[in-house]
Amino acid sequence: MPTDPVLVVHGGAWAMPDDMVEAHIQGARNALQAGWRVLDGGGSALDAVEEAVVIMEDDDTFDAGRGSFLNREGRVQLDALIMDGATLRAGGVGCVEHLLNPVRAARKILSESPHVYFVGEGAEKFAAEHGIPLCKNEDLIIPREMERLRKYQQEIARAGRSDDSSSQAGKELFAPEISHDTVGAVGLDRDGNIAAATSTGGTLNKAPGRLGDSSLIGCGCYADNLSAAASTTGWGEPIMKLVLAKWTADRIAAGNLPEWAAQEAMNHLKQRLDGHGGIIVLNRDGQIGIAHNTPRMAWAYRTVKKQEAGIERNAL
């Protein structure tokens, strides 16, 4: 029996300023529209979440693809993961510097490699060998982010602080006042299969080679038809330590509703490690959960009966 499709997307959870709200809502809507076209045409959840994330990677509003935060050396390094709930196959890339759409490379890994994860030059070589063109790192950099990095590094130098992540300055780097525009999508198709994808440029002024949660299975992204599909955003280190996407899916497998599990995930993140972020969750019954413990989170969802997009929802 065919299943009614569902799609949920997010575009970051942080203390988003008022003048950026509309761009985030519109970006989420554009991603939702692209993914929904796939589902409405009978396509797979895997294809739908890929297409939704590509739209946000191409939109320099978000910290994914072009327009991402710059690392300490002024370069863009990108991470992405996509996962199929029907087969548990996944593909991920980390620390890539020459891909406009890392989620495309992640999808190629899922579909055409016995491996799950490639990083750096190896990921880029795999992508090129499978028909994905490489770009210059400069193609991913925009003036806004050059200025943001310059100001942040000036503040560190003026205060005589270290930028090491164990220092107070390092902790401030992950504060919700500094953008966490990681993007993601979860989808359910007419065949009853679910999928998830997450993509990010990481954090501002991060150390070269730093990986966050977004591209790691069970941390920033997870999908299993027996539980749920989930995509997270926010401060990656605490999310990794809690394997938060899998933690949330396990609670849904145990019989909890996605809405409850999403809220509990944010409570767990805050109470256990004083972490902050957001999550979107979807099960095979088409039930969704959207939650965050930051001031704002960009999100949108669509079912055959309803479409909605916004910034503030379930703020704790």
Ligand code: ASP
Contents of the next structure:
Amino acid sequence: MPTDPVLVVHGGAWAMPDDMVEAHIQGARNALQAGWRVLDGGGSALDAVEEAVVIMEDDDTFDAGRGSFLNREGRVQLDALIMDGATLRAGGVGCVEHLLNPVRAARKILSESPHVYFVGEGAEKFAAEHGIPLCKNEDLIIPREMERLRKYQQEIARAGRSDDSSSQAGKELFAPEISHDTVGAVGLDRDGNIAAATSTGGTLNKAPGRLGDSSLIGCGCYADNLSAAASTTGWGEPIMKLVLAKWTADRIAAGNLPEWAAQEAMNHLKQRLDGHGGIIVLNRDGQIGIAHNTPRMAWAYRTVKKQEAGIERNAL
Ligand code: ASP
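Now show me the form predicted together with this ligand; what you just gave was the form predicted on its own.
The complete assembly is shown below, putting the previous chain first.
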């Protein structure tokens, strides 16, 4: 018997100011619509999460694709992962600088390569060889982000501070007030398969070559039909140390509800490493979990019966 499809998307978890709420909700809704079109037409969860993430990569609102945070050298460096719960096939790219939609390259890796990860120039070469056009790094940069980086670097210089995560400035940089606008999607298709995808520009003023949690299997993204599909956002270093997406999926495999597991993941992140962020989770029964330990998180979900979007969600 065919399964009823479900799609959940997120557009980052942080203390989003009031004047940015509408753009985030609209962006999440647009992504939901694109992914739902795929699922509704009988398409795969894998295609649906890819299409949903592409929409948010194309939207300047989010820290993914064009409009992403700039690194210390004023360049955009992007990470993305996509994973198929039916086969455990995955594709990831890290530190790419010339792709408008890194999730498309990640998908090509999943579908057409025996490998799982490509980084930097190798990833771009793979993408180009598989028909994905390369762009200039400047095509990914917008004035808002140039200004944000300029201000941040000026502040550090004025205070004579380092911005590594153990310093005060570093703590402020990674505080929930600072934008964590990574995007992600989890989906369930009519064949009963689940998939997940996550895409990010990483953190503001990051060192060149810094890879975050988002493109790492089990950290920023995970999908296994035997447990769950999950996508996270937030301060990447604590999330990757806890392998948080897999941690959450394991709790669901052990018989817990996604709603409970998502909330527990956020408690674990806070209690174990004083980390912050958000997570969306979905199991094969179509049960979902959305949780964050930041003041706000942009999310949206759709089932055959219901459709909702918002910026706060601590219990379903
Ligand atoms: N998790 C991302 C990273 O650390 C950032 C974010 O979610 O905004 O690269």
